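For reference, the chain that follows is the form predicted on its own, supplied as structure tokens.
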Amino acid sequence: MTALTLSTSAAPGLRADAIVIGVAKGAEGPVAAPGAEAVDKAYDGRLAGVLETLGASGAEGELTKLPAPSGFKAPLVVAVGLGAEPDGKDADAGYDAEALRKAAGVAARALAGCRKAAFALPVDGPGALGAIGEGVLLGAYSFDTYKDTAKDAKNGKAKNGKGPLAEAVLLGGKPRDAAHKAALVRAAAVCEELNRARDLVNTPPNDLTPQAFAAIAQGAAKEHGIKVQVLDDKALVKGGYGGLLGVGGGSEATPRLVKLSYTHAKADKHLAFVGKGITYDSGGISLKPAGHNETMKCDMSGAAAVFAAVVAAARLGLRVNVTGWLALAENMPSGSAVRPGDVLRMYSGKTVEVLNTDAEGRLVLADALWAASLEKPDAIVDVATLTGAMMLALGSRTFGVMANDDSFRTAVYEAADEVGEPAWPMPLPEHLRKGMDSSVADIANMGERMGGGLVAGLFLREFVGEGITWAHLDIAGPAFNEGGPFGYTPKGGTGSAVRTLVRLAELTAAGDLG
């Protein structure tokens, strides 16, 4: 992973294979951002001339690269796009955290290969230097596990691909600042488990079976002081978990649930996150048509982002208790599948109708729900890739928030607006409710097909503990990006929500969560 480092050097003077400047866009062309004036100078103040010359506008995620003036050690700047020059009130404020993270993202994606870069892009505290840094490491993020990454003997390159940028010096940052060391401390540690999420999600899912990701869990909990407990699918029968073990009864890769705990001495607040964690989706016997199977993969992006924000929760030392739910499993079809028709009875003593094999999601995560809530924390948050009527309705880089408490809602949306993950807040329409009754159960995996994604939080609300305060992201269109790189999200595996779930732990820690 790239390393962050901080210094005061001027730019001049600093060895390294780039500059990193921002250039924004200004009413009456590209206006070279704070953080650029000692370019600027070497250019003798011609800069955004120069600049414009060459194409550039300083659009968001625009990428320039230009021949360092004379007298730079460094050989190159890169001058990338930060978006609207900030004006009026928003001058005052500087820079968006957002737009530092994309232009800082886009930079070092384009500086793969390299060992060391220099970011000199505006800087006005600690949160501008956390930004940055979460780009920079989001950013350079590939993954090359089963790519061949030796060496080539001729030319000491390798064979497939770039490495990651190797070191990125952050200018304008105090390495002896208090507030600016531990700005990196976190960028570092959100990000490095943000990484390890997309590195799952991304794992093909002949290596990364139920009992896989388990192992994981169980490696990454050890390492880092949390307590961990697996139920395997012996357990899983002795007490009762119909959701899980119906989902994963197809396949001979057997179903887990494991729980991930978190506690801090001095804590008086427990947030439960719960994650579905589905490694294959073939749809079971309600099997998916030819061309939706190839990306499932991706149905365990929930419980990796679960999974990554109680580690990091628990590298930053945060004072609140986490609880994090991992509900596993492979739906395929055999003949021990569970079958359209058949009634599950679930962990909560609920029967459920299963109408499509294929709406499993909401199976494993009642069991998940109702064993989270038997603890009675002050919250749960689930994350799931459960509907594509999500994706219909929001588009693929936005998930949608609903929850049973109006405020608690509102106060998901606004963290995940504040660091910079897309969301909208939904509702959760009563009506709906009377489509999943079911003639032989308590009630039915479908309801009506309008509003699925709506239908599917109704579905998972029945299985929360009366009186717990619960929120439900569905992160079907943002988890996995099927398009090309942008900002700093890569191509496949984005870690979605696991920025909001520290947030929110953050907020609870600090006690400005309800």
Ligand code: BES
Contents of the next structure:
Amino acid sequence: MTALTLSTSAAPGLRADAIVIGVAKGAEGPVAAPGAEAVDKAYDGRLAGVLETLGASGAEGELTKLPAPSGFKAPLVVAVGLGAEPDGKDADAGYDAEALRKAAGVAARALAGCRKAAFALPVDGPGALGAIGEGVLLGAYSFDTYKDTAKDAKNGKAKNGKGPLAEAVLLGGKPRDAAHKAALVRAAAVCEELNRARDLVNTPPNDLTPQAFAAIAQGAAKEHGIKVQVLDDKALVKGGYGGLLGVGGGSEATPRLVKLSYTHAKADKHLAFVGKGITYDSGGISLKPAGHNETMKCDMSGAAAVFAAVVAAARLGLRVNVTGWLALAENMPSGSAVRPGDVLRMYSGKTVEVLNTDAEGRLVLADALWAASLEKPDAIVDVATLTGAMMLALGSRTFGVMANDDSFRTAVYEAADEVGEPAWPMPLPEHLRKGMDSSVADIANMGERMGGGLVAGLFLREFVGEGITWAHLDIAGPAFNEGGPFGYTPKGGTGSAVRTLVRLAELTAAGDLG
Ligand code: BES
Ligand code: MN
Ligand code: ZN
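Return one more block: the form predicted in complex with the named molecule, after the form predicted on its own shown previously.
Okay, now the whole complex, with that chain kicking things off.
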């Protein structure tokens, strides 16, 4: 992981591989952002013109490399686009945190393989500093576990994968200011755990079985003073967890339910996070066709997000109790797999007619939601790569937020917006419930095709305890990036929803939620 430090050194004297500066889109062309003064001065005040000559406009995501001016110890200047310049008439207008995060991410990714880079982006307070730190840590991420990264004997260069930028020195902050230091500590705690969630998502399903995931959770819990409890297949049978057992029944790798409890001695609120952890979703007997299963290792992204958020909350010592529930199973077809037509008796006691074994996420979540409900938390938030329908509705970068409480849905949506995670509120229309009526069981696991994401949400609602505030995040779109990297988002696992969950825990700790 990239090391973050704060420095008050002047850019010219810094020994680094590159100096990163910001360039914004001004009314009459590119504008060098605050932080770039030393570079501009060394270019005799012509930096904006130089950037324009090189084709820079200041657009978000844009990256322009130029040789460092003479007198600089670093050889390279990297100018990253910040988008529109903040309105000069508005005294409070600084650069938007998300613009800073994206720009820092783009630069950090471009500097993969480098030893050290200095970031001279506009910093007007701890918020901006934290955003830059997050962008660096998230943008520098790479997943090389399964690649031969040994150096080539002939030229000493890495054969395969460059490895992340080793060290980022952030300029413009105040190393002795408590708020500035805290912003970096928070960025490191959240982003290191978020990157671990990405690692879990990217780990192939032959290695990341439910058992392996549970073991990783046990290790991390021990390290961070979190209480952990793992129910294996025997314990699940004993407890009557029909959803987890039904879905996991087709796989040699048996299911697990992991409970992580972070507690704070002075907490007066309790949040429960529940994650869908299908380590591989083949569809089961309702097998997915080729073209639909290549990325299904990502189907445990919800559980990875919950795990990361609980550990981050513990690392930050938030004054709130947070329980994380990881519903882990592998959905495979076999002679012991659940069949379309089977009826499962769930942990809550309700029976479910399985009409499609590919609608498995709601079955494992149903058991975990009920287990979470028995503790009567103040609120439950579940996170799941639940439906292709949500991707059709919102695209591949935005998650849907459903809830049994309008103001809680708004609060979750606003928390997501605040941390830079695209989200959108979705309804739970009552008329869609009757499509799940079953002639043999209390409910079927499928309903109308139209509004499939909302149907899934309505199914989950049936397994939330009476009177408990609940929200459901369907992250099927943003959990896994099948396209090229953008901003601070890499290809593959993205760590979607981690920052939203951490923010919800912080807001609850501060008494600003519920
Ligand atoms: N894991 C999938 C949903 C999914 C699809 C996630 C694409 C990420 C990308 C889920 O288990 C599933 O198969 N859902 C079905 C439900 C249907 C059978 C009611 C779907 O969306 O097609
Ligand atoms: Mn499925
Ligand atoms: Zn699934």
